[in-house]
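Next up is one chain by itself, shown in C-alpha coordinates, the form predicted on its own.
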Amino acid sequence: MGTEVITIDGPTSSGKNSVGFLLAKKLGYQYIDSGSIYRAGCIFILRKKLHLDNIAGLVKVYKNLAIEVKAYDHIQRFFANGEDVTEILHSQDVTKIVSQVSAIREVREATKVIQRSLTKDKNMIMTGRDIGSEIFPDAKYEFFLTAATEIRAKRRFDQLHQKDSSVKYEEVLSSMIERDKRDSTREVSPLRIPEGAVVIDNSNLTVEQTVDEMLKHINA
(Lines of atoms letter the chains of each structure in order from A and count residues from 1; the text may use other names and numbers.)
(Lines give C-alpha, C1' and ligand atoms only; values in the text may rest on other atoms or scores of the structure.)
Protein backbone atom coordinates (compact mmCIF):
# COMPACT_ATOMS: atom_id res chain seq x y z
CA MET A 1 0.00 0.00 0.00
CA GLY A 2 1.32 3.42 -0.99
CA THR A 3 0.94 6.62 0.94
CA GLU A 4 -2.33 8.51 0.82
CA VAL A 5 -2.77 12.10 -0.31
CA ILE A 6 -5.76 14.33 0.45
CA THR A 7 -5.92 17.48 -1.66
CA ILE A 8 -7.56 20.77 -0.68
CA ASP A 9 -7.80 23.50 -3.30
CA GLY A 10 -9.53 26.84 -3.28
CA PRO A 11 -9.11 30.58 -3.73
CA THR A 12 -7.20 32.83 -1.37
CA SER A 13 -8.54 33.06 2.23
CA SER A 14 -10.95 30.17 1.77
CA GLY A 15 -9.53 28.66 4.98
CA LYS A 16 -7.35 26.02 3.29
CA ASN A 17 -4.42 26.34 5.70
CA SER A 18 -6.35 26.30 8.99
CA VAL A 19 -8.59 23.51 7.72
CA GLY A 20 -5.72 21.48 6.24
CA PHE A 21 -3.68 21.77 9.44
CA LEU A 22 -6.56 20.68 11.70
CA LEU A 23 -7.62 17.83 9.38
CA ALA A 24 -4.02 16.56 9.28
CA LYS A 25 -3.87 16.67 13.08
CA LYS A 26 -7.09 14.64 13.38
CA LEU A 27 -5.95 12.04 10.84
CA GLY A 28 -2.30 11.92 11.94
CA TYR A 29 -1.13 13.02 8.48
CA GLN A 30 1.65 15.42 7.52
CA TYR A 31 0.33 18.80 6.35
CA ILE A 32 1.90 21.00 3.72
CA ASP A 33 0.73 24.23 2.15
CA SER A 34 2.10 24.16 -1.41
CA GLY A 35 2.14 27.97 -1.46
CA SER A 36 4.93 27.84 1.13
CA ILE A 37 7.15 26.02 -1.38
CA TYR A 38 6.76 28.86 -3.89
CA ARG A 39 7.34 31.39 -1.10
CA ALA A 40 10.48 29.58 0.09
CA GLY A 41 11.91 29.78 -3.42
CA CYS A 42 11.13 33.50 -3.52
CA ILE A 43 13.28 34.04 -0.41
CA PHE A 44 16.30 32.72 -2.31
CA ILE A 45 15.35 34.59 -5.50
CA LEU A 46 15.36 37.84 -3.51
CA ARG A 47 18.65 37.00 -1.79
CA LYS A 48 20.29 36.26 -5.12
CA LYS A 49 18.77 39.48 -6.53
CA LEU A 50 17.50 37.55 -9.55
CA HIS A 51 15.42 39.41 -12.10
CA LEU A 52 11.97 37.85 -12.58
CA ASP A 53 12.49 37.48 -16.33
CA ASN A 54 15.61 35.36 -15.69
CA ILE A 55 13.59 32.14 -16.05
CA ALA A 56 16.64 29.84 -16.06
CA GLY A 57 17.87 31.42 -12.81
CA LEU A 58 14.47 31.11 -11.12
CA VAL A 59 14.06 27.49 -12.18
CA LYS A 60 17.54 26.67 -10.85
CA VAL A 61 16.46 27.99 -7.42
CA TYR A 62 13.48 25.59 -7.36
CA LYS A 63 15.47 22.65 -8.73
CA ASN A 64 17.94 23.09 -5.85
CA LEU A 65 15.30 23.66 -3.18
CA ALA A 66 15.23 21.05 -0.41
CA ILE A 67 12.03 21.33 1.64
CA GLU A 68 11.36 19.78 5.04
CA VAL A 69 8.47 20.24 7.43
CA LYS A 70 9.12 19.55 11.11
CA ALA A 71 6.80 19.83 14.09
CA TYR A 72 7.95 21.21 17.43
CA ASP A 73 5.42 21.19 20.29
CA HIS A 74 2.65 20.65 17.73
CA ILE A 75 3.73 23.77 15.83
CA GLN A 76 4.83 23.24 12.26
CA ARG A 77 8.14 24.74 11.13
CA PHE A 78 9.06 25.06 7.47
CA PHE A 79 12.66 24.46 6.39
CA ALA A 80 14.23 25.33 3.04
CA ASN A 81 17.80 24.19 2.31
CA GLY A 82 18.26 23.42 6.01
CA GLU A 83 17.15 26.87 7.19
CA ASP A 84 14.00 27.52 9.23
CA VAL A 85 12.21 30.10 7.04
CA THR A 86 8.81 29.90 8.80
CA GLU A 87 8.85 33.51 10.03
CA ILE A 88 9.82 35.07 6.68
CA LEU A 89 7.58 33.09 4.32
CA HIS A 90 4.89 35.78 4.50
CA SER A 91 7.16 38.82 4.49
CA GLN A 92 6.05 41.72 2.32
CA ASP A 93 8.91 41.29 -0.17
CA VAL A 94 8.05 37.63 -0.74
CA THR A 95 4.32 38.38 -1.02
CA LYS A 96 5.07 41.04 -3.63
CA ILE A 97 6.61 38.58 -6.10
CA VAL A 98 5.15 35.14 -5.29
CA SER A 99 2.12 35.29 -7.59
CA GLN A 100 4.31 36.33 -10.54
CA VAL A 101 6.89 33.64 -9.85
CA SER A 102 4.30 30.90 -9.32
CA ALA A 103 2.61 31.71 -12.65
CA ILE A 104 5.75 30.70 -14.60
CA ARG A 105 5.27 27.30 -16.26
CA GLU A 106 8.87 26.13 -15.76
CA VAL A 107 8.79 27.10 -12.07
CA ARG A 108 5.56 25.13 -11.59
CA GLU A 109 7.12 22.09 -13.29
CA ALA A 110 10.14 22.23 -10.95
CA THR A 111 7.85 22.69 -7.93
CA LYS A 112 5.71 19.73 -8.99
CA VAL A 113 8.77 17.49 -8.52
CA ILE A 114 9.19 18.80 -4.93
CA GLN A 115 5.46 18.39 -4.18
CA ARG A 116 5.42 14.78 -5.34
CA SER A 117 8.64 13.85 -3.55
CA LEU A 118 7.22 15.11 -0.23
CA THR A 119 4.46 12.49 -0.35
CA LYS A 120 6.71 9.49 -1.03
CA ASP A 121 6.88 8.17 2.52
CA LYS A 122 4.21 10.03 4.47
CA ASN A 123 0.43 10.29 4.30
CA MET A 124 -0.07 13.90 3.32
CA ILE A 125 -2.67 16.65 3.18
CA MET A 126 -1.63 19.27 0.66
CA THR A 127 -3.37 22.57 0.01
CA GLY A 128 -3.06 24.88 -2.95
CA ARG A 129 -4.73 26.01 -6.13
CA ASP A 130 -3.98 23.10 -8.49
CA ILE A 131 -3.21 20.17 -6.18
CA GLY A 132 -6.24 18.04 -7.07
CA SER A 133 -6.45 19.19 -10.68
CA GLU A 134 -2.76 18.99 -11.67
CA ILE A 135 -0.44 17.56 -9.03
CA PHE A 136 -2.41 14.62 -7.58
CA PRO A 137 -5.39 14.14 -9.92
CA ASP A 138 -5.75 10.54 -8.65
CA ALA A 139 -5.90 11.43 -4.95
CA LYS A 140 -8.47 9.37 -3.08
CA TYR A 141 -10.05 12.44 -1.47
CA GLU A 142 -10.16 15.81 -3.19
CA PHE A 143 -11.78 18.89 -1.67
CA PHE A 144 -12.42 22.38 -2.96
CA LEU A 145 -13.07 25.07 -0.36
CA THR A 146 -14.78 28.30 -1.21
CA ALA A 147 -16.55 31.22 0.46
CA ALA A 148 -18.15 34.48 -0.62
CA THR A 149 -15.58 37.03 -1.80
CA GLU A 150 -16.61 39.59 0.84
CA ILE A 151 -16.23 37.00 3.60
CA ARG A 152 -12.79 35.93 2.35
CA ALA A 153 -11.74 39.59 2.12
CA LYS A 154 -12.93 40.17 5.70
CA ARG A 155 -10.88 37.18 6.92
CA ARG A 156 -7.80 38.46 5.11
CA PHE A 157 -8.41 42.00 6.38
CA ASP A 158 -8.64 40.78 9.99
CA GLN A 159 -5.30 38.95 9.59
CA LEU A 160 -3.53 41.93 8.03
CA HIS A 161 -5.10 44.50 10.34
CA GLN A 162 -3.53 42.81 13.39
CA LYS A 163 -0.09 43.53 11.92
CA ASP A 164 -0.84 46.89 10.30
CA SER A 165 -3.75 49.04 11.46
CA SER A 166 -3.58 51.26 8.37
CA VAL A 167 -4.87 48.44 6.13
CA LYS A 168 -8.25 49.27 4.54
CA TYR A 169 -10.93 46.61 3.95
CA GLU A 170 -11.82 48.11 0.53
CA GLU A 171 -8.19 47.72 -0.62
CA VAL A 172 -8.07 44.11 0.59
CA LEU A 173 -11.35 43.36 -1.22
CA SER A 174 -10.25 44.89 -4.52
CA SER A 175 -6.87 43.13 -4.42
CA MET A 176 -8.65 39.84 -3.67
CA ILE A 177 -10.99 40.27 -6.66
CA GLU A 178 -7.91 40.95 -8.78
CA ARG A 179 -6.07 37.89 -7.38
CA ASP A 180 -9.10 35.62 -7.99
CA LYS A 181 -9.29 36.83 -11.58
CA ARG A 182 -5.56 36.28 -12.10
CA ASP A 183 -5.64 32.79 -10.54
CA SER A 184 -8.61 31.56 -12.55
CA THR A 185 -7.58 33.02 -15.92
CA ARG A 186 -3.84 32.37 -15.88
CA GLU A 187 -2.47 30.21 -18.66
CA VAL A 188 -0.60 27.77 -16.43
CA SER A 189 -2.57 25.61 -13.95
CA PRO A 190 -5.53 27.96 -13.51
CA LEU A 191 -7.59 27.66 -10.32
CA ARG A 192 -10.45 25.27 -11.01
CA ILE A 193 -12.52 22.68 -9.19
CA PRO A 194 -10.87 19.26 -9.69
CA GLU A 195 -13.07 16.67 -11.35
CA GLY A 196 -15.03 14.76 -8.71
CA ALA A 197 -13.89 17.02 -5.85
CA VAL A 198 -16.21 17.64 -2.89
CA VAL A 199 -17.01 21.37 -2.87
CA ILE A 200 -17.53 22.97 0.54
CA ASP A 201 -18.71 26.56 0.88
CA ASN A 202 -17.52 27.57 4.34
CA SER A 203 -18.86 31.16 4.27
CA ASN A 204 -20.83 30.37 7.44
CA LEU A 205 -18.76 27.51 8.85
CA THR A 206 -15.97 27.59 11.42
CA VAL A 207 -12.70 25.75 10.76
CA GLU A 208 -13.91 22.90 13.02
CA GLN A 209 -17.26 22.62 11.20
CA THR A 210 -15.50 22.57 7.83
CA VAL A 211 -13.19 19.77 9.02
CA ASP A 212 -16.19 17.81 10.39
CA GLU A 213 -17.84 18.13 6.97
CA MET A 214 -14.70 16.69 5.32
CA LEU A 215 -14.41 13.87 7.83
CA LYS A 216 -17.99 12.84 7.01
CA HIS A 217 -16.91 12.29 3.39
CA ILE A 218 -13.67 10.54 4.37
CA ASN A 219 -15.38 8.23 6.83
CA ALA A 220 -18.45 7.58 4.65
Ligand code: DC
Second form
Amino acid sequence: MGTEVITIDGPTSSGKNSVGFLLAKKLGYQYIDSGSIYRAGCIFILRKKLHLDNIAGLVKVYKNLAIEVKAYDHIQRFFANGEDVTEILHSQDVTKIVSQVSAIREVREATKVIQRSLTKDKNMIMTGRDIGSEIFPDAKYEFFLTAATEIRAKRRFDQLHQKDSSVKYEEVLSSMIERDKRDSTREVSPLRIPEGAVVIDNSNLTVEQTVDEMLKHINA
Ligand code: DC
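Having seen the form predicted on its own, I'd like the form predicted together with ligand DC now, please.
The next block holds the full complex; its first chain is the one shown before.
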Protein backbone atom coordinates (compact mmCIF):
# COMPACT_ATOMS: atom_id res chain seq x y z
CA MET A 1 0.00 0.00 0.00
CA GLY A 2 1.32 3.43 -0.91
CA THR A 3 1.21 6.32 1.47
CA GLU A 4 -1.19 9.21 1.16
CA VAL A 5 -0.28 12.85 0.71
CA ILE A 6 -2.50 15.86 1.31
CA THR A 7 -1.19 19.06 -0.24
CA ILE A 8 -1.85 22.58 1.02
CA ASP A 9 -0.59 25.50 -1.03
CA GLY A 10 -1.16 29.20 -0.65
CA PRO A 11 0.43 32.61 -0.30
CA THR A 12 2.35 33.81 2.70
CA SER A 13 0.33 34.04 5.97
CA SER A 14 -2.63 32.21 4.50
CA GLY A 15 -2.61 30.01 7.60
CA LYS A 16 -1.08 26.97 5.86
CA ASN A 17 1.20 26.04 8.71
CA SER A 18 -1.25 26.25 11.62
CA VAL A 19 -3.89 24.53 9.52
CA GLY A 20 -1.50 21.85 8.24
CA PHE A 21 -0.28 21.08 11.75
CA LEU A 22 -3.80 20.75 13.20
CA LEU A 23 -5.15 18.73 10.27
CA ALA A 24 -2.17 16.35 10.55
CA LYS A 25 -2.83 15.91 14.25
CA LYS A 26 -6.49 15.11 13.63
CA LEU A 27 -5.71 12.60 10.89
CA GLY A 28 -2.62 11.09 12.50
CA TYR A 29 -0.45 12.16 9.55
CA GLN A 30 2.99 13.70 9.65
CA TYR A 31 3.13 17.37 8.79
CA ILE A 32 5.92 19.07 6.94
CA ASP A 33 6.25 22.63 5.70
CA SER A 34 8.30 22.57 2.51
CA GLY A 35 9.39 26.18 3.10
CA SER A 36 11.41 24.79 6.02
CA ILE A 37 13.36 22.54 3.67
CA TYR A 38 14.38 25.54 1.55
CA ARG A 39 15.19 27.42 4.74
CA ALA A 40 17.28 24.55 6.19
CA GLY A 41 19.50 24.55 3.09
CA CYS A 42 19.98 28.30 3.51
CA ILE A 43 21.41 27.77 7.00
CA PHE A 44 24.24 25.70 5.51
CA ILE A 45 24.67 28.08 2.56
CA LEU A 46 25.23 30.90 5.05
CA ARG A 47 27.59 28.85 7.21
CA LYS A 48 29.65 27.85 4.19
CA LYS A 49 29.58 31.48 3.03
CA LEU A 50 28.54 30.36 -0.46
CA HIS A 51 27.85 32.99 -3.08
CA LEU A 52 24.26 32.89 -4.32
CA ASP A 53 25.46 32.74 -7.90
CA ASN A 54 27.45 29.58 -7.12
CA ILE A 55 24.61 27.37 -8.34
CA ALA A 56 26.65 24.14 -8.21
CA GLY A 57 27.60 24.88 -4.59
CA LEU A 58 24.01 25.61 -3.60
CA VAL A 59 22.70 22.49 -5.31
CA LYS A 60 25.31 20.37 -3.52
CA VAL A 61 23.98 21.65 -0.19
CA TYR A 62 20.44 20.48 -1.08
CA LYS A 63 21.66 17.17 -2.53
CA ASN A 64 23.42 16.42 0.77
CA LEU A 65 20.63 17.66 3.00
CA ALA A 66 19.15 15.03 5.32
CA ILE A 67 15.82 16.20 6.73
CA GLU A 68 13.98 14.66 9.66
CA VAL A 69 10.91 15.87 11.49
CA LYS A 70 10.17 14.69 15.02
CA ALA A 71 6.66 15.32 16.21
CA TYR A 72 5.67 15.63 19.82
CA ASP A 73 2.21 16.34 21.17
CA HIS A 74 2.01 20.07 20.58
CA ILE A 75 5.21 20.84 18.79
CA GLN A 76 7.48 19.41 16.22
CA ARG A 77 11.21 19.76 15.83
CA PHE A 78 12.94 20.05 12.51
CA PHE A 79 16.34 18.38 12.02
CA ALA A 80 18.78 19.05 9.20
CA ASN A 81 21.85 16.83 8.89
CA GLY A 82 21.19 15.60 12.43
CA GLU A 83 21.04 19.09 13.96
CA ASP A 84 17.88 20.56 15.50
CA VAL A 85 17.51 23.79 13.47
CA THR A 86 13.91 24.60 14.49
CA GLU A 87 14.81 27.85 16.21
CA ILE A 88 16.92 29.28 13.40
CA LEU A 89 14.77 28.41 10.39
CA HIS A 90 13.03 31.77 10.52
CA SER A 91 16.02 33.92 11.39
CA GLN A 92 16.39 37.15 9.45
CA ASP A 93 19.55 35.99 7.66
CA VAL A 94 17.75 32.94 6.31
CA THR A 95 14.62 34.89 5.38
CA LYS A 96 16.75 37.37 3.47
CA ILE A 97 18.13 34.78 1.03
CA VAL A 98 15.50 32.01 0.89
CA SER A 99 13.35 33.68 -1.73
CA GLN A 100 16.28 34.01 -4.12
CA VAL A 101 17.61 30.51 -3.41
CA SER A 102 14.21 28.85 -3.83
CA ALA A 103 13.74 30.49 -7.22
CA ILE A 104 16.69 28.52 -8.68
CA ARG A 105 15.46 25.68 -10.86
CA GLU A 106 18.27 23.25 -9.90
CA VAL A 107 17.67 23.88 -6.19
CA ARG A 108 13.98 23.09 -6.70
CA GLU A 109 14.87 19.84 -8.50
CA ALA A 110 17.09 18.75 -5.58
CA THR A 111 14.40 19.76 -3.08
CA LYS A 112 11.79 17.79 -4.99
CA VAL A 113 13.82 14.62 -4.37
CA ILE A 114 13.81 15.36 -0.61
CA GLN A 115 10.09 16.16 -0.60
CA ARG A 116 9.19 12.92 -2.37
CA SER A 117 11.47 10.76 -0.24
CA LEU A 118 9.89 12.10 2.95
CA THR A 119 6.54 10.60 1.99
CA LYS A 120 7.86 7.15 1.14
CA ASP A 121 6.84 5.50 4.38
CA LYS A 122 4.52 7.99 6.09
CA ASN A 123 1.16 9.57 5.36
CA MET A 124 1.96 13.21 5.00
CA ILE A 125 0.49 16.68 4.87
CA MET A 126 2.82 19.01 3.03
CA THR A 127 2.41 22.77 2.76
CA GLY A 128 4.08 25.11 0.29
CA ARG A 129 3.66 26.97 -2.98
CA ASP A 130 3.84 24.22 -5.61
CA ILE A 131 3.08 21.03 -3.72
CA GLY A 132 -0.20 20.19 -5.47
CA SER A 133 0.86 21.60 -8.82
CA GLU A 134 4.43 20.27 -9.17
CA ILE A 135 5.51 17.92 -6.41
CA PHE A 136 2.46 15.70 -5.87
CA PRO A 137 0.09 16.48 -8.75
CA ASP A 138 -1.66 13.13 -8.17
CA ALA A 139 -2.36 13.67 -4.45
CA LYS A 140 -5.85 12.54 -3.49
CA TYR A 141 -6.62 15.77 -1.63
CA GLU A 142 -5.27 19.12 -2.71
CA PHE A 143 -6.13 22.37 -0.99
CA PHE A 144 -5.37 25.98 -1.74
CA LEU A 145 -5.71 28.38 1.17
CA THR A 146 -5.97 32.08 0.79
CA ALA A 147 -7.24 35.18 2.58
CA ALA A 148 -7.56 38.87 1.80
CA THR A 149 -4.17 40.60 1.56
CA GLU A 150 -4.96 43.01 4.41
CA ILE A 151 -5.94 40.13 6.67
CA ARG A 152 -2.79 38.16 5.88
CA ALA A 153 -0.72 41.29 6.50
CA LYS A 154 -2.46 41.80 9.85
CA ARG A 155 -1.68 38.19 10.86
CA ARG A 156 1.97 38.63 9.92
CA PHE A 157 2.08 42.02 11.66
CA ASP A 158 0.68 40.52 14.88
CA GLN A 159 3.37 37.81 14.82
CA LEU A 160 6.21 40.24 14.18
CA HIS A 161 4.92 42.89 16.56
CA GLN A 162 5.12 40.45 19.47
CA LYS A 163 8.88 40.30 18.97
CA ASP A 164 9.54 43.86 17.82
CA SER A 165 7.18 46.70 18.73
CA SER A 166 8.70 49.06 16.16
CA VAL A 167 7.23 47.05 13.26
CA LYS A 168 4.74 49.05 11.17
CA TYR A 169 1.60 47.53 9.65
CA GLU A 170 1.96 49.56 6.43
CA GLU A 171 5.46 48.20 5.89
CA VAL A 172 4.35 44.63 6.48
CA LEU A 173 1.49 45.14 4.02
CA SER A 174 3.66 46.59 1.28
CA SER A 175 6.33 43.91 1.63
CA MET A 176 3.60 41.26 1.51
CA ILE A 177 2.19 42.71 -1.72
CA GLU A 178 5.70 42.64 -3.16
CA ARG A 179 6.34 39.04 -2.05
CA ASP A 180 2.95 37.88 -3.39
CA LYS A 181 3.85 39.37 -6.73
CA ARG A 182 7.30 37.78 -6.75
CA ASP A 183 5.93 34.34 -5.74
CA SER A 184 3.20 34.41 -8.40
CA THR A 185 5.21 35.79 -11.29
CA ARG A 186 8.55 34.01 -10.90
CA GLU A 187 9.56 31.90 -13.86
CA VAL A 188 10.10 28.63 -11.98
CA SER A 189 7.11 27.03 -10.22
CA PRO A 190 5.10 30.18 -9.56
CA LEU A 191 2.39 30.07 -6.92
CA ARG A 192 -0.82 28.96 -8.58
CA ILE A 193 -3.97 27.07 -7.73
CA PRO A 194 -3.38 23.38 -8.57
CA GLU A 195 -5.87 21.91 -11.00
CA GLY A 196 -8.78 20.42 -9.09
CA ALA A 197 -7.70 21.85 -5.73
CA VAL A 198 -10.30 22.85 -3.17
CA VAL A 199 -9.92 26.60 -2.61
CA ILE A 200 -10.67 27.91 0.87
CA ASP A 201 -10.68 31.61 1.62
CA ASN A 202 -10.16 31.73 5.38
CA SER A 203 -10.35 35.52 5.76
CA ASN A 204 -13.19 35.05 8.23
CA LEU A 205 -12.39 31.58 9.52
CA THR A 206 -10.36 30.44 12.52
CA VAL A 207 -7.75 27.69 12.18
CA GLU A 208 -10.23 25.19 13.65
CA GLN A 209 -13.00 26.26 11.25
CA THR A 210 -10.65 26.00 8.29
CA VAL A 211 -9.62 22.49 9.34
CA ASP A 212 -13.29 21.50 9.79
CA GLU A 213 -13.99 22.73 6.28
CA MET A 214 -11.14 20.59 4.94
CA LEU A 215 -12.29 17.54 6.89
CA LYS A 216 -15.72 17.90 5.27
CA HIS A 217 -14.08 17.47 1.87
CA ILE A 218 -11.88 14.62 3.05
CA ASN A 219 -14.74 12.73 4.67
CA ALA A 220 -17.20 13.44 1.87
O1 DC B 1 6.70 29.70 3.53
P2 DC B 1 8.08 30.23 3.80
O3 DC B 1 8.14 31.73 3.95
O4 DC B 1 8.78 29.54 4.94
O5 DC B 1 8.90 29.87 2.49
C6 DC B 1 10.22 30.28 2.34
C7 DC B 1 10.53 30.55 0.89
O8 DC B 1 10.51 29.36 0.14
C9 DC B 1 9.56 31.51 0.20
O10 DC B 1 10.31 32.54 -0.39
C11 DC B 1 8.86 30.72 -0.85
C12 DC B 1 9.71 29.50 -1.00
N13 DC B 1 8.95 28.28 -1.16
C14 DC B 1 8.80 27.80 -2.42
O15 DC B 1 9.26 28.43 -3.36
N16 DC B 1 8.14 26.64 -2.64
C17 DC B 1 7.63 25.94 -1.61
N18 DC B 1 6.99 24.80 -1.84
C19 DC B 1 7.76 26.44 -0.29
C20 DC B 1 8.44 27.62 -0.10
